[in-house]
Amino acid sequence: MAQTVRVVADKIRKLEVQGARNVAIAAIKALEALAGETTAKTRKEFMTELKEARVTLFASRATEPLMRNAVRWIISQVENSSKEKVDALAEVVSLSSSQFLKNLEASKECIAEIGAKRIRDNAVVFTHCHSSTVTHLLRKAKEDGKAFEVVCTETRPVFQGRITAKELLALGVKTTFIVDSAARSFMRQADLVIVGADAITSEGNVINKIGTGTIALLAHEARKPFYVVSELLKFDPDTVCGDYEEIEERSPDEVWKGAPEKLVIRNPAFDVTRRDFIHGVICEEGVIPPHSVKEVMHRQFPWIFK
């Protein structure tokens, strides 16, 4: 297995690569690198390398179905290929990777086009954590001539909200940065909430950065529409078979480095937002109700259930 795969997996594990889309892209490029560096002599050896890479990449983060679906699809293209020579199979990896990335970029543009229409002039948008898909949607709204402002949370304990704030300022968007615990105080000023997603379950529930579920409850209390912006391939097919999406728990040092001994510190990275509190999922297919996601997946990506 190429050293590149191990290096990328380590970067994903350490949060040096952040955001579901960026994690997926990094994994795809790692597979391309493996194909380019392979020392395999036979189809069987090459497939073994790919499957070992899959295990390594899957283990890097618990809640990354977009990355897992990308890796699954690329490897399935090789498995379904009739080619026997390793260089020809490596070319299948390269072409499949390019096609997936192209489709991913197209979905990003489509989502931005659809989502930007939900932002009206002079709107106040509330967001949590960092999502490149959300930022791109806001960029599109800005390009469309919409005048709006954003309230974003700092997103403890790793402060991904700072990335969001910097990106929005670079776009020329008026941005207010708040501590997470101030969310209820500022929710009443918002017109809508837009967040990203790390995973979508078969029930239409959404897994996203810790605190998202609380933001959804606050939006519900304040009667503000709560939208999730996501590619459909963040759907986790394992949840169809009854598995729960695993909630990654990270090092206590992220919360308090050098904390007193015997102090118990819990640091879950994600939480679950129930579909009851989600106004709509903004995806490539439009703005759809969360309970329809599984049906749409069967129609658009039937291979994911095999």
Given for the second form:
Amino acid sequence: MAQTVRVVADKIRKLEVQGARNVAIAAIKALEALAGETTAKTRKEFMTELKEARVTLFASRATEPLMRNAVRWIISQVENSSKEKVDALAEVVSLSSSQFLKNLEASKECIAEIGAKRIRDNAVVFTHCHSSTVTHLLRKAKEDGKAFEVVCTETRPVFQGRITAKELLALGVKTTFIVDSAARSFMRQADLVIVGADAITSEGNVINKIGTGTIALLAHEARKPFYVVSELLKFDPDTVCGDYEEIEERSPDEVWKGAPEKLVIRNPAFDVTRRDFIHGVICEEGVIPPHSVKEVMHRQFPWIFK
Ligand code: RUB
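Show the other one: the form predicted together with ribulose-1,5-diphosphate, since we just had the form predicted alone.
Below: every chain and molecule of the assembly, starting with the one above.
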């Protein structure tokens, strides 16, 4: 298997690439690179390489259905191709990857266009972690001439909130940075909450950075609308068949390096926000109720259920 795939998987594992979209993009580009570097002589050998790459990429982070859907789709295009020559099959990978990336970019623009309208002039937006989809939406709102400010959590233990804060400052957005445990104190002054997603289940529950579920409860308590911005392809088809979305558990060292030996440290990367607390999912289809995502998927992406 191409060295590039291993290197990319490692970067994903170490959070050098973070956020569901960026993870998916990195995995797609790794498949593209594999196709460019392959030493396979036959279709069979090439398929074996692709399947090994799939195993390596899937194992890099557990809670990333967008990445899994992308990789599955690209490999299925090769499987469905009648071509036999490795060059021609590599070309299928390259074309499918480009197409997937193009669609992903179009979804991001569409989501930003729709979501920016939910930000009223002088609004205070509360967000958590770093979602490239959220920051792109906020960029669009800014370009549309909206005046708004953002409250952003630091997002323990690895501080992705700092990435968000830096990006927002670069956009010229007034940003207030708070520790995660101050979320309740600042929810009162927010007008709405906007967060990203890693996964959407068949019931319409959303999995995102640890702490998102608590923030949704706080928004509910303070009667503030809680929106999730997400590409539809973050839907996990395995949840339809009864599988739970696996929640990645990361190293205790991220929480406390050099902690006392017998201390039990848990470090789940994500949590589940129940659909009842989600005002709307802002996706390519518009602002939709979370429980309708599965039906939309059947209509827009039937291949995902195969
Ligand atoms: C990132 C995170 C983001 C989603 C959505 O967690 O939870 O909210 O991945 O991001 P981590 P995007 O830093 O552990 O990857 O909108 O960019 O897909």
